[in-house]
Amino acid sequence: MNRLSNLGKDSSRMMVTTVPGIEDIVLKEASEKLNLLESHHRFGGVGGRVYLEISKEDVQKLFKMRSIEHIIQIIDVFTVKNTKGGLDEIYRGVYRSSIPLGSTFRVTCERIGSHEYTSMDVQRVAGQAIVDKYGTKVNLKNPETIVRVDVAHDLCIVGIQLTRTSLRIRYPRAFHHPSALNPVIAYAMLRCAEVQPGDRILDAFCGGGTILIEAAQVWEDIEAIGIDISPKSIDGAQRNLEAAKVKSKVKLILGDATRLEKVLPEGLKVDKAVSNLPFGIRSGRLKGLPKIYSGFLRSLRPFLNETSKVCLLTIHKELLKSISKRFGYEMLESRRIVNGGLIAHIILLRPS
């Protein structure tokens, strides 16, 4: 990967971060929106990191991507040892790098792998190298430049972080659901379900409305329906819809996802059903999950077409797999992701 000398003057090397497990969706979105010259889906052998070489004129377009969280412009990449001597290599590598700095800077580091030094050690020696070379002042709270010096196994990646806040923050959230879904995961689920303009989308466990908002912001002419058994969640989702400026595109219904026939009109068909299912961890309702999952998939079945798809997020893969088979669903895909520190699965089903 250390090919900086071959980098064209009109192109930029970027490392973008995402939720581990959806790197291919990042590449798909990037190929649609950017002039993509080269790419690698697990940069440095690390999940959640994607390498993109793009034309310089496309750099600002990165900020409009829905599948990524942070953008780092790569300055240099070099190998380092995992012993204490690696710190000397990091100092020398950062010192020789040409880093475009503002009046103040801060070094941040993410370290992956086994090393005889910590992230704080990396920040210290990298910061010292920058001060020694440029004499630039450190500002930890509000720096003009954020320098990323990441160590991934035997690679040191030096770059400038272009994002101050995560791109998953789409709007000023008015209501914070205790199990709120990362919008990046919501986007990935909608992409897995192959949502198209004009689709009717159902989220029967809508919570704060993240999936519905993501769908309404991205796809034209969709009809989105959200259901939740909690009045507090329905009220909160309504406020989030207003904050995201998609209120007119989404209909919210107070109701039970295991009794959809009581809240949805007879004969209604949905093209895509996309939901973040209850995990049962925070609520302490693990014993009740089989009943919830079974009731939902049973009551959903009459509202699906032959071409409908169902995309669900759960940490209980085997439970969902067995229940979906019992109620006549075929599993098309199972994708392992990291969601808030938990190993979760995006499961794609269709009526069989």
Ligand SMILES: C[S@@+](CC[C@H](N)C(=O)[O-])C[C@H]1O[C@@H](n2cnc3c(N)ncnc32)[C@H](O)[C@@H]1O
Second form
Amino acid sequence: MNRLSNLGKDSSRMMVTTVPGIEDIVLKEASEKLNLLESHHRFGGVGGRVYLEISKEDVQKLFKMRSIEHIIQIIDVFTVKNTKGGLDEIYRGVYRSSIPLGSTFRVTCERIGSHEYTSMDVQRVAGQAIVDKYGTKVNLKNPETIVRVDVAHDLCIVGIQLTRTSLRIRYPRAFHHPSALNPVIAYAMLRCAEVQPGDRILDAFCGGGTILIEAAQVWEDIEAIGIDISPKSIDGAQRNLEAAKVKSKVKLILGDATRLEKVLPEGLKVDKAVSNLPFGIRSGRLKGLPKIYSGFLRSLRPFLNETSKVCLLTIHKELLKSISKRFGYEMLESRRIVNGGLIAHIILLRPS
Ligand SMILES: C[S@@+](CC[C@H](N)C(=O)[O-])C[C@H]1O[C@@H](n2cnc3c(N)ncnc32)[C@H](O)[C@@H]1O
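I've shown you the form predicted alone. Could you give me the structure of the form predicted together with the named molecule?
Shown next: the complete complex, the earlier chain at its head.
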């Protein structure tokens, strides 16, 4: 863990939010794209929050990152009690802070841990402190400044939220798949699979095409193939590819991922197979999952070479683990993440 340093005048302390479980990928991406002075991967002891101390000139570069959702410029950090008295500490702490405000503001709070107050209470007292100190008007709907006052266990973090909408929204979605994946997770999966420029990538359960679009937007010269058994998904994915301007890099095929020999040309090899597997919850077909997982991993095997990687998202880790072993795969990595409130696993396999 890196310590929070005393801030030099040319550096900025930032807290970025992400999907819990991929904080290390945020740090990797940040160190590639920014001049990282200090970092802490679970800021305030909370998953999904990463502390980055960066050069002031690099702040704009954060908006180009693919592994994060929100960017908060930290103004002040202080400890608070979890009893009702904590609210007075928050009032005083916010009043003390020098907050660069526009003509209107709103306070947003995310509270993690057990406290005798709610996030609404925090918003109310922090908002009052700002009105009392600066006399600035509140605008809940469209404020010029979003002040974040987060409480993570015994820590209060005061900052300015620089993002209006989550950076997961990267392109207009023409089609909304009911199980659409968060593109931040798609990016993390592609990173786990170590996608390289020039790779051929297969998503055999492509839905609305999130993984294919992420791959095509981030890596140069890749060739992506998407398969789905539902004509509605294939049609929707096509429209999403157009909206994301990556149509020429991706081929879509209507077909069954459990019989890839009937879908893909004989002799074709894929470098990376990356998929968000059907969870069987929304579709109510939990019983059919072993057949889908087995059929997919069995029929995928001939299309892999010895350096290929397979990266899959599932909530049924044990099922996938046992089936992958049976069909000749070795598990290289298993990562627990939080996907829309559900615990899920990113599993990395290679043919053994
Ligand atoms: C979890 S969703 C994928 C969502 C996608 N990642 C997105 O962001 O839109 C799983 C997809 O697998 C497809 N599917 C289910 N069984 C299949 C099979 N046997 N072959 C191919 N696709 C299948 C479903 O139609 C669904 O679109």
